Amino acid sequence: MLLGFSSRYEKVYQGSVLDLIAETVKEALDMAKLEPKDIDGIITSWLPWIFDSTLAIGFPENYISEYIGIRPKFTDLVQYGGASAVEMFYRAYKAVKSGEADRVLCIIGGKGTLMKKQLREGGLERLSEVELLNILRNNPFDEFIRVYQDMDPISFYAMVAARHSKLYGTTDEQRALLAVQQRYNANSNERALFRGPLTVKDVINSRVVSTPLHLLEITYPIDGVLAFIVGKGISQLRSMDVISYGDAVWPEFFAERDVDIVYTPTIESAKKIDFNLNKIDAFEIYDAFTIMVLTELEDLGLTEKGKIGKFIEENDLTIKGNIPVNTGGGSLNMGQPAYMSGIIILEEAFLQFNDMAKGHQVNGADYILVNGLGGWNTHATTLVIGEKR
């Protein structure tokens, strides 16, 4: 099902978004041995302003179809935000098992340090202030709720940890701990883009930039593209399934909803999921701030809500531990391409369950979970891949 993929990842591309794309498909391309006149579906996501720099772009898969020079049959386009790479998973994997298509290309990502660089220019140094210009919207009611300068996206997640430690008494310790076995992860993968010993002082000492979320807690954005593609046909790679899927969306925006922000849609995707989680051999989780992995390792159900931090303490969340989690450093180490974390996590399972995973593979990586989360909690896609058997 899964014929090819590839990804290019810097810290600043110089190339155009479209250069970035065309190299990087033609990787995926190769890999499967496909030509462009051989795909017949695209699925793309495009976020406004992170794509290109641009705020709005008509019909972005024709935009990127015409450019890579292939003619669909089968379009769509995902807006799941962070989660969205592998919410294109499923999608593809869905319209070629009913027929829509026979070979779907999936490409997501973009330049989103062009968005930074040009807030600089222009005398502004976040989002926020944009959102208070009414320039850029993430919902109908953004003048009653954009009333400070806030630092979107850290300070909802920066209020989410606090209200964790509030709640539950989660300490700083424990978040840090996370990121310091995801950085042993990373130490052992080439492509990470930090590596190097990493202690719970050294996480603790870091700068917080929204209080309580220290510097070495949050992603670094970066330019990237992953492209992969989903179909019929014979495959150098090993043969994958979707075994269990679940997604929830959460349309109201945080301060609206019924439930306390230090639950994730995760909680609603994961009861979709029929699978044993006890078999899961490797656990990708959406991890732009350390504190969504706690959440979501939650809301997954591996330990009850509260009991994160110890179960942290009690737990080997590294490639050699009893429950490895974000075996290639995640995005905390690998970097936030297009600002959405899901390209990494989705990646690193494909490469754990084929045996790819240079310096850094599972052994007996059968069954992966990935657990995609986007739009400040909005969206949820929870898939366990593996071989059917």
Given for the second form:
Amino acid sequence: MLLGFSSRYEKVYQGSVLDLIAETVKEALDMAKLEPKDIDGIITSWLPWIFDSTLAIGFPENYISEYIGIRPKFTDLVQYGGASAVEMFYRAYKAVKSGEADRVLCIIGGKGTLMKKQLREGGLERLSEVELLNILRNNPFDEFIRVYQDMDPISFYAMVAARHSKLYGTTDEQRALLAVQQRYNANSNERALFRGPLTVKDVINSRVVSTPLHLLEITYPIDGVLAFIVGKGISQLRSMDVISYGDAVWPEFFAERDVDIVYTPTIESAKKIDFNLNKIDAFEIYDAFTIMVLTELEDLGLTEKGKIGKFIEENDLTIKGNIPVNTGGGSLNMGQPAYMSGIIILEEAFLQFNDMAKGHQVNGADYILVNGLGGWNTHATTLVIGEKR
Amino acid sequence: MSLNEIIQTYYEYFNKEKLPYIKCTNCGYVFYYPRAICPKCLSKKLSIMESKGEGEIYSETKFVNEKGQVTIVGLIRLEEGFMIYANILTNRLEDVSINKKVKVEFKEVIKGQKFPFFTTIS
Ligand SMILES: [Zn+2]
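Show the form predicted in complex with the partner chain, please, because up to now only the form predicted on its own has appeared in this conversation.
First the chain shown before, then all remaining chains and molecules of the complex.
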């Protein structure tokens, strides 16, 4: 089902976002031995500001199709935030299975660093949060939320970490150990942006960005795009299927949730997974912050809620360990393309499954679990990929 | 009441240093963020109530803002059962942690319009 894929991740990409898309799409098509005319479906995702610094583009699916010469009979726009890449793969798979399209091109990413540049160098920073409401809203209550100072979305995940520690005694060192184990994997991955020795002490000694989260527990935003093609026919890639799938959407503002903020929607998406987790060869877990990985692993059911700290101490989550997690180092070490870590974990699953993970390949990666998490614990998509026999 | 009328009432409450919330008289659900319908039963039979403004910290995080000031943002669970995301103002950072009691305090953040903030009770 996966016919081709390609990505480009750079600290700051010098060309335009359309250059970035054109390059990755060309490479993905080459791998699949296809041309634009062979593509009859397109799926993309679009975050205001982050795609190319514009606050809005009408009809993003058409915008991209028009530029690269695609004439789709099926289109979809997936707005699952960071989890979008994972959800896009599933939607493409479903579209092909149901016959809506034969070959679907998925494109996700952008030049997120342009937003930072604008905020730093002028223009937008002159607008107050409240004035910005006239051009960009996230929820119906923005007037009553954005008058307050925060570091959105870091503040939310920092509050999750603080509460997890308060309720279960999870320590800074335990979260740091997760970052250290992911770095171990990154050190074998030539594409990782952050490499080199890292200790628990190094993480603890890094600047506290928002209590209790340290700098080295937070992913670094970069520019990047992932393009992949899901479709009928054979290719040089291994035949890939969705073995099990679950998703969950929690649209409520986090102050209005019935469920404690230490839970993620993965607690719901994972319930729909019909597969023995003991048979998973690699876990690719959304990792914009260390605390996300911790809470996702709990919600997937690898351990009980509140026991993840001890679980990390007692298991080896590296590529040489008993439960390999984020085998390429995750977005904590690869960087976060366009503020969406789903791009990194999905591509790592593609690489592992096809024995293409140079230096960081897990032996016999036949079943891989990918867990996307978007927004403020808003969207979760859980996928088990493998080969149907 | 229409949504705009409810929002206007909220703003008037704030300027009188009162903390409003909404109670659905049909199903009893209590919520803070203004809506003209109950999100549990879609009833329009809603009453705007006044909160005592006391509650406790559900979670919080401290960071340094662009001006170099230590700032706290958190989730406050009010005694009436709803939660508000807001800044916590204090000179005693060590007093701010989960489960600590706080009370509402109003501050003008937009010209002519006050908003609720929270402060620690010692
Ligand atoms: Zn009701």
